[in-house]
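Here we start with a single chain on its own, the form predicted alone, put down as C-alpha cells.
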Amino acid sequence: MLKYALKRLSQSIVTLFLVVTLVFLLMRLLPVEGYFGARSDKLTEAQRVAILDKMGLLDPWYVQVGSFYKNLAKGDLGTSTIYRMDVPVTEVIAPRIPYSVYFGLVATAVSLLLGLAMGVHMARFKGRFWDKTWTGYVVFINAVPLAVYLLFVQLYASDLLRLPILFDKHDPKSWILPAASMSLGGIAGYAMWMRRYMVDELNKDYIKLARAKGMSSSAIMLKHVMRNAYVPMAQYLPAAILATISGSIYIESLYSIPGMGGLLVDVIQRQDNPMVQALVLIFSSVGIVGLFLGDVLMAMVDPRIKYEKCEGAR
C-alpha cells in the first residue's frame, strides 16, 4: 500500500509541476496592462519597461519560471496590481478561504446524503415511478444550462421560502440558498453514478446465487450491492469534494459570497494578472490533489486491487 501511495504521489507531483509551469507560461501571454493597474494610461513607455523589468517579466521564460518557484517555496504568490494594489496575493486570498471551505463542505455533505440515497432508491425501483422521476431530475440538471436553473432557484425559491436573495454573513438564513444551489449538480451526479453501479451489481451472477439461496432483497442490497457499488465511486469522491470546497465560481458570484470563486471572476474582469495566476494555480493544485486521494482511497476500499499493477487503472 505504501509503495503504491508513494508511486501515485510522485506521479501527482510531476503532473502538478507540469500544470503549474504551463499555467505560469500561458499567463505571460496575457496583455501586460494587467500589471500596471489604474495607472496604465499615465505611464510612459520607459516607465512601463522599468516596471516590467523590476517584476522580472523581461527575463527569459526559464529564468522567470525559476524565480517563480523560488518565491513559491517561500509562500510568495505575488502582489496584486489592480484589485488591491501592492498588497500580497496571500493576504487577499486568506480571508476568503473559510467561506469557500464552509459552503463546499456543506454542499458536499448534502450532495452525498441526498445523491447516494436517491441513487439507491432509483436502482431498487428500476423502471418504476420513482426511478423515472429521479431520472428526470438528473436529466434536467445535466441538460439545462447551469445559469438558467440557478437563477430560477435564486428568484423563485427566495420568494417561496422567504429567504434572502443575497449572502449576508450575519444572517444564517442567507446561507441556505447558496449551499442548496451548490449541491444540486452533486446530487444529480452521485445519484446517476450510484444507480449505474448498483444496477450493474444487481445483474451479476453472485446476486442471482444469493437470491437462489433465499436471501432477502434488503439483505442483498445492504450486504452485497451497496457495499460493492461504493467501491468504484470512492475514486471520484475526493476530487469531487475538493472541487466543491474550492467553491463554485458562478454561485459565489451570483449570491455575492466573498469566497475564492467570486474573487476569480472579479480579478479576471479587472485583468489583475498576478491574482488570476495565483487563483488558477490554487484550483489546479486542488484538482490534482483530489485525483491522488481518489487513487489512494480506491486502493484502500478495494482489496482486490494489486498495487503493483495499478498503473494502468486510470
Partner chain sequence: MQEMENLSADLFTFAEFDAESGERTGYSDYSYWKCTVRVFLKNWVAVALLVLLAALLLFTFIQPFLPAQKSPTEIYNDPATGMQIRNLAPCKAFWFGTNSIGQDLWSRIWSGTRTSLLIAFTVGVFEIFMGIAFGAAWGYIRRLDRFMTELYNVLRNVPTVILLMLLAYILRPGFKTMVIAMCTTGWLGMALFIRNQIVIIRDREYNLASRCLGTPTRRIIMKNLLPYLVSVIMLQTALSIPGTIGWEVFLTYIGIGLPVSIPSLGNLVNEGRMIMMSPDLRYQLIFPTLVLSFITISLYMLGNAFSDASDPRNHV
Contents of the next structure:
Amino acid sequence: MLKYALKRLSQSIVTLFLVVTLVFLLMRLLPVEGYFGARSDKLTEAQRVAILDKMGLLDPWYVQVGSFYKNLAKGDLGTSTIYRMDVPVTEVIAPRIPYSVYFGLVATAVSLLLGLAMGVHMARFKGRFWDKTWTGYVVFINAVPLAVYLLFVQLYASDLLRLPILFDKHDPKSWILPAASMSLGGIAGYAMWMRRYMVDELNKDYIKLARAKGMSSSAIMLKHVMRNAYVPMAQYLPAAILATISGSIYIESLYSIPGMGGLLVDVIQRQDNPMVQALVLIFSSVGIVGLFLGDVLMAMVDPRIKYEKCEGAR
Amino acid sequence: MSEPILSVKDLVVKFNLRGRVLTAIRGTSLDLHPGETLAIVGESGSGKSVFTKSFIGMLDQNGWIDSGSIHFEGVDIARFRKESEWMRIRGRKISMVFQDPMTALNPLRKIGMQIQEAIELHSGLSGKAAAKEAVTMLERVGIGSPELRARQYPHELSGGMRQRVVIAIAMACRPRILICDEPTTALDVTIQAQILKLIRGLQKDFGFTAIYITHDLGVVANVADRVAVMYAGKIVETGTAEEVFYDPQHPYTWALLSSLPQLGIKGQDLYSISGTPPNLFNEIRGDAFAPRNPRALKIDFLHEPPLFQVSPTHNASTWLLDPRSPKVEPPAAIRALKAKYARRAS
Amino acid sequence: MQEMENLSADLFTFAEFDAESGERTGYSDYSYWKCTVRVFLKNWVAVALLVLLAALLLFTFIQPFLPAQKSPTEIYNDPATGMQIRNLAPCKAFWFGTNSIGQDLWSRIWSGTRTSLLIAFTVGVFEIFMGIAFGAAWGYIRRLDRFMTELYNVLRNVPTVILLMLLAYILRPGFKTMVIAMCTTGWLGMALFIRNQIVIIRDREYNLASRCLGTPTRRIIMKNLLPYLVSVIMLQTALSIPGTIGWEVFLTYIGIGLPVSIPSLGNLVNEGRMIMMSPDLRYQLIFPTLVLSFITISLYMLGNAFSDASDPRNHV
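So the form predicted alone is up there; where is the form predicted in complex with its partner chain?
After this comes the whole thing, all chains and molecules, with the earlier chain placed first.
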C-alpha cells in the first residue's frame, strides 16, 4: 500500500514538473504585447527591448525555464502587467484563495452527500418512479451545457427564492446560489456513477450468495452493495473535483465572486500573461493533487488493488 | 418409505422476458426424502437451476411460480409472496452452494466476516462469539490455519478454498436441505473430488438432505442416491442411481448416457444428441424430446406421456412404457451397460 | 386416464424422423443489426427525438434557401426613422424579434446552429479519426502502450477547461482556434476509450478461439471487433457533440471564443445573457437556448438509446 502510494507520488511529481514546464513553454508562444501592459502605446522600440530583456524573455528557452524554476523556488511567480500593474502575482492571488477553497469544499461536500444519496435512491427503486425522475435530472445536467443552465439558475432561482443575484461577502444569503450552482453538476455525476456501480454490484454473484444466506434485501444493500459501490466512487472523486474547478471558473465570474476562477476569466480577457500563467499553473497543480489523492484513496479502500495493478495492467 | 421432507407437485415456473412469456418449468413433480442425496441432471437450459431456485424464493425478478405447490415442513412455500416469508426458509432451513466460487464471495469483505454474517442471522450468536463460530466453521470445512484465513480477503484464497468458504457459509445455519448448484464445475478435477468428499462428510455429521444440480454424470455416479433427469423444464425420469444408470427407460436418458465418452466404443464416432433443446417461448406439444428422438412415435408429437411406474422407486415419462407401444431396444451402449451391470450383480 | 384408453393404435407406430426438425425448435433466427434496430425502434421516445432532430438538422441547412429569409448579419434599419430596429419583440417581419443592434434573431439562430454544429462535427470527426487510429495502435502495438499510457497519465491531470482556455488564449480567437483547441483536448480521451475496448475484446476467449481456428485477422476485425466498436463509437460521438457545443458557449463567455461577427450558439447565448436582466428582452436568451438544449439533449438521449439497443444483452 505504502509502496503504491510512493510510486504514485513520484509519478505525480514528474507529471507536475512536465505540466509546469509545458505550460511555461506554451506561454512563451504568446505575442509579447501582454508583457508591456497599459504602457504599451507609449513605449519606444528600445524601451520594449529593454523591458523584455529585463524579464529574461529574450534568453534562449532553456535559460528561461531555468530561471523560472529558480524564481518559483523563491515563491516568485512574476508580476502582474495589466490587471494590477507591477504588483507581484502572488500578492494578487493570495487574498482570493480562501473564496475558491471555501466554495470548492462546500460544493464538493454538498454534491457528494446529495449525489450519493440520490444514486442510492435510484438504485434502490431501479426502473420505478424516483429512478426515472432523477435520471431526468441527470440527463438534463449532463446534456445541457453548464454555461447555459447556470444562467437560468441565476436568473430564475434568484427571483423565486428571493436571493441576491450577485455575490456579496457581507451578505450570507448571497453565498447560497453560487454554492448550489457549483453542486448541481457534481450531484448529477455522483448520482449517475453511484447508481451505475450499485446496479453493477447488484448483478454480481456474491449478491446471490448473500440472498441465499438469508440476508434481507435492505441488509444486502447496506452491507454489500453500497460498501462495494463506494470503492469505484473513490476513484471518481478527483474527476469530480476537476469538474468542480471548471464549474467554479464560470460560476465565480458569473456571480462576481472574488476567487481564483473569476480572476482567471478577468486576466484572460485583459491578456495579463504572467497572471494567466500563474493561475493555469495553480489550477493544474490542484488537478494533479486531486488525482493523486483519488488514486491513493482508491488503493486504501480496495484490498485488491496491488494485485490488479500487476496483472490487470496488460 | 419415509415421509418426504420436500414435496413438489405440478410446479410451473414462468418468466417474462421483454413482454414474452417463457415457461421454464412445465409442471413437474418431485419428492425429496430426508437424508438422501438427489442429483438433478440435464443439459444447460433444461431448467434444473430455476427449479431448485424456486425452493428458496430466489427466482429472478421477472420470474414467478405460476401454479403447483412445494410442501416443506407442512407449509406450501410456493404460495409465499413476501420476502419476510422466504426469510424463514432461505439460508435457515434450505441453503445453497453456487457454481463459481471465484465470484460468489464479496471481494471487499474479509472471509470471516462473510461467514459471521450468516451465523449472526440464524444462530442468535453475535460479535465475538459469532466470529469464533466462523473460525470453527472454517476449520470444519477443512481450511488450515482458520484464524489467519478468517482475516483474509477472497482474492487471497484459491478456488477450492473459496468453495470451502461458500460451503461453510451455507452450513452456518445447519440447514435441513443443501442445494449444490454445479458445485464443482468451475474447479480443477483434483479439487472436485475433495469438495464432493467434504460435502459428503458434512452430510454424515449434520444429517442434511442434499440436492446436486449438475450435468457431470461423473459427479452423479459419485454422490447420488437418487437421480432425476430433466429435459426442457420437466423431469422425465427419476429413480435410484443404479436404476437410472443401468436400466434407463426414457429415450432422453438413453441419449444422455450414450453421449458419455466412457461408453463409446473404440474406433467408432462418439455419440452426440442431434438438434437443440426446444424454444421455451413456444408451446410444447407432446413429448418435448420427440423432435430430436430418431425413434419417436407418432403419439409423441401429439400427447404428453404420463408418468409410468417402473418400480416403486423408478418412474419415467415416455410412451415407450405403454403396453401398446412397439418394443424399442435401447441403443447399444445402454444395452452394454445393462449387461455389464447384470454380470456384476450376479 | 380415460382419454389414454381411447388413443388409436396407429399413434403407437414410429413417426418419420426428420433431423432438421430437431434444429428448427431452437433459437437461431438472430441477426445483430436487425435486433439492434428492433430494440431501438421499440424506444418510442428515442425514435421521436430522432425524427425531430433529423427534421431540425435538415431545416437548419436548407433555411437560407427558403423564401423570405433575412440575413443573419445585416443590421436592419427602420425605413421611416433610419434608426436601427433594436430589441424588437417577435413579430410578423422578425419571427424571433431582433437583437440589441437590430439583427434578425430567427436567421441568426439558424446560422448560429450551423456554425456550432459545423464545429461540433469537425471536432467529432477528428476525435473519432484520431481516437480510432491512436487507440487501435495503442491497443495493438505493445511497445507503444507504455508511452501512450504515460502520456495519458500526464495529460489527464490537467483539467480540460484549463487546457482548452490556455490553447484558445494562446492562439487568437476564431473558428480554426476553436476547432484546434477542442481537437487537441478531445482525442486522447477517445483514444484511451478505444484502446480499452480493443484490449478487452482482443483478449476475449471467443477471439482467441477464432484465431486458433485459423480465422484471418481481417475477418476477426470485421465480424468480432467492429460491430461492437461501432456502437460504442456512435455513443461517444453522440456525447462529444453536446460537449463541444457546451465548450463553445463557455469559451465565448470568457471572451476567447468565436468573434462576435460570426453568429454561433455560443455568441447568441452570450448576447442574450448580457440583456437577460430585463424580462422583456429575455426572448433573446430563451430562443437560442431552446434550440441548443433540444440539440444537446436529444443527441445525448439518442446516443444512450442506441448504445442500449446495440447491447446484445438487451436482445431477446
